[in-house]
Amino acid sequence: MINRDQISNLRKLFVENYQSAPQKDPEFKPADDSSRSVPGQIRGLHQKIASAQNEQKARASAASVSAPVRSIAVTSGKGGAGKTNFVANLAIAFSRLGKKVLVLDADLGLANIDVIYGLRPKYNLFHVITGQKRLSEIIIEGPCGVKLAPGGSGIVELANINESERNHFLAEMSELEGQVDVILVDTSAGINKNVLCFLKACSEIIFVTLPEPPAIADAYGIIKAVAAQDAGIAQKLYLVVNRVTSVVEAKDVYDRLALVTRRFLNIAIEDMGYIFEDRVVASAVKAQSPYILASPVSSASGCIETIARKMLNIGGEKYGAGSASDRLKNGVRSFFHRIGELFN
C-alpha cells in the first residue's frame, strides 16, 4: 500500500520529469534513473496528457488555416433561365471535388431543387423558423452527399417573425459553422426585395442568362438593381451564360454584358463560362436525375465541371488567408446573420 508521502513523492518526480521532457517528442524518457521508481500508471498518464497536448495544437493550427465558408448565390433576371438546374448540378460537381455543400433553396414558394434531385422533404425552413423543428431535423441528404435545406414558403416568413423566433431562427443555423464549405443560394428569379436580401447576404454571386437579348437586358436590370443597394459592391460578380450553342456565342453574351455594366455602372463582372445546349439536360429533369449524374460524359456535364473547378480556384489566398475578421466575414454564422439584418 503507498502512503501519502510516497504519493507526494510521486506526484512531485511526476511534475520534475514532465517539466524537463522535451515537448516536440511524446516518448521522451528521462535519463535519470529515478524515473524506473515512478508507477507504470504515471507514465501512461504523462504520456497520455502529452499526447493530448500534441492533438489541441494541431486542432487548433489546422483552424487557423483552414479556408472560411463560401456563400454563393445565384440568380437570373427572369425565370427559365435554367437557374435551378445549374445549382443542382454545380453542387454535385463541388461534392465530387472534396467540399462539403449545403444547397440553400430561396425560390419563395416555387422550390423545386428537391424535385429535381428526386427528393419529397418532409419539412422545410418554416419548420425552423417557428420552433417545430431544428435545422438538423429538416436538412436532407441529395446525390454524392449535398446538403439540401428546403426552402418551401419558409423564407417569406423571415420578413414576419417576431425577434424571438429570428433569434431561434439564427441560433439553428449558426449549428453549421464548420460542418460546409460551400453555400449554394438558389434565389427566385427577378429583382424584388427577398432576392435582393439574399444577393446582398453573399460573399459572391452568380448571374445566368440565355444568349437571347431579353435574357441579358434582364441579366443588365438585376446587376444594376445590386449595385443600387450599395454606393459600392462588395460581393464577387460572375456570369454564366446558358444553353449556347458555340463557344464564340458564349463569349459575345458576356463581351456584351461586361461592356454595359463596366459602362454605366462601373462594375466589373467575370466570365465564369457557359453551358452548352444539351439534349440530356431535359431528359434529366423528367427523370428527376441530375445531369451531371445521369449524362456524365454529356457537353453539359463537361460545362458543369469546369465551372466547379474554376470557381474553387478562384481567389484562393483570398479565402485561405487574410485576417480573422475578414474569414469570419464570409462564414455561414456571417451569412445567416446579415440575412436575419436584412429581413428585419
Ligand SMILES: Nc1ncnc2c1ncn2[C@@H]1O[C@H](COP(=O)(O)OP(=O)(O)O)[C@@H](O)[C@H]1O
Given for the second form:
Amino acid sequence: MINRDQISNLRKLFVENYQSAPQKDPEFKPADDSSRSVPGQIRGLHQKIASAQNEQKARASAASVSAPVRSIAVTSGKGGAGKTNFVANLAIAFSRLGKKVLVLDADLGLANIDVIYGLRPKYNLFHVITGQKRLSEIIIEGPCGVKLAPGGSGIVELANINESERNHFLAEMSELEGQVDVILVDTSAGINKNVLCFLKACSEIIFVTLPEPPAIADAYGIIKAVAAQDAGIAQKLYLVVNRVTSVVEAKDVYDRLALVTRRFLNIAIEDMGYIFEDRVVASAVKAQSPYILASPVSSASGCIETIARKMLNIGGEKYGAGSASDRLKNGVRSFFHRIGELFN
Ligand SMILES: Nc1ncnc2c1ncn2[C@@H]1O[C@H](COP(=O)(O)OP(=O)(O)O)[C@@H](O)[C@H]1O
Ligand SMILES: [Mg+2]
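Let's see the other form, the form predicted in complex with this ligand, since the form predicted on its own is already up.
Now the full complex is given, and it begins with the chain already shown.
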C-alpha cells in the first residue's frame, strides 16, 4: 500500500529523472529493457502513482458505502418538552454538517415535524406496511435535503404486522441502505410499549427535559422504564435541557438527574447541552419555517449547532471504525428489523 508521502516522493523522483535524463544522455534512445531505461522507470512510476491513487479512491468509496448508520431516538416522558422542535432543527444542523439524515416521525400527536417543515405528507408508513405505496412514495424531502418518513397510523400498525408484511416492509426499508447516515426518531409522549420499542431499537437516546421539577421527574421515569426492560442498557444516553435561561440552570438540572440515575439505576447519562428559552421557536412554528434557517443567529439556533457538532464528534470516535459485521448490524435494514422484532 502506498501512502500520500510515498506518492509525493515518487512524483519528486519522476520530475528529477525527467529533467536529468537529456543532460546525462543527449542521444538517449530507449533500450530494449524498458524497465531499466529512464522512460521505462518513469512509466513504472506513473503506473505506481495511478494504482496508488485508484487504491485510495476505492478505499474512500468503500468507506462511504459501508459507513455505519446511527439511530438516535429523542424522547421525554411527557409531551411539551420540545422534542419535535429539537428533532426538526437538529436534523437540519446534521445535514448542513454533511450527514444524510432520515427523520422518522413516530409521534402520533399534533404539531409534528411535517408542520414545522411546512410540508403536507399524503402518505405514511401505514401505506408501506399495507403494500399500498413504495417507500420512495411516502418519504418527502424537507429543508437542506433532510428526508422525512411520516409514521402516521403505521406506527401503531407496526405492532400488528404479520410475517409477510414484515418481510415486505423490511425489503422496502433496504432501499435506504447507503442513502442515510443518521436516523433521528421523534417519539410520542408517554411511556408506553410503542415508545419503548423505538428507544430499544435505536443505538442512542437523547432525553429532552425542561428545567422544572415535574419534567425532570418525567425524564427520570422514562430512563427508569428503559432500564427496567432488560438487564442493563446497551444504548448511549444523553440529556438535553430545553428552555433554560442560563448555563448554570442547565448544568444544575443535568447534575441532579445524572446523580439520581447513577445512584438508583446505576446508569450513566452524558451531558449533551441545553437550548435557551427563545421566542424564535414559537415564531418559527407559526411561520412553518425551522428556526435554525429562519433565525440562524438566535440563541436557540446556536445551541442546536453546538449539540449537533458534539453529537457528531462522539459519533466520529465511536462509529469511525468497526468491522464489516458491525456496519451490517448498524444498517438501515437492521434498524427496522429490530423495530419489527421488538414490536411483535
Ligand atoms: N427552546 C424553546 N424556547 C421557547 N419555546 C420552546 C422551546 N422549545 C420548545 N418550545 C415550545 O414548546 C412547545 C412544545 O414543543 P414541541 O417541540 O411540540 O414539544 P414535544 O414534541 O416534546 O411535545 C411549542 O409550543 C414550542 O414552541
Ligand atoms: Mg412532539
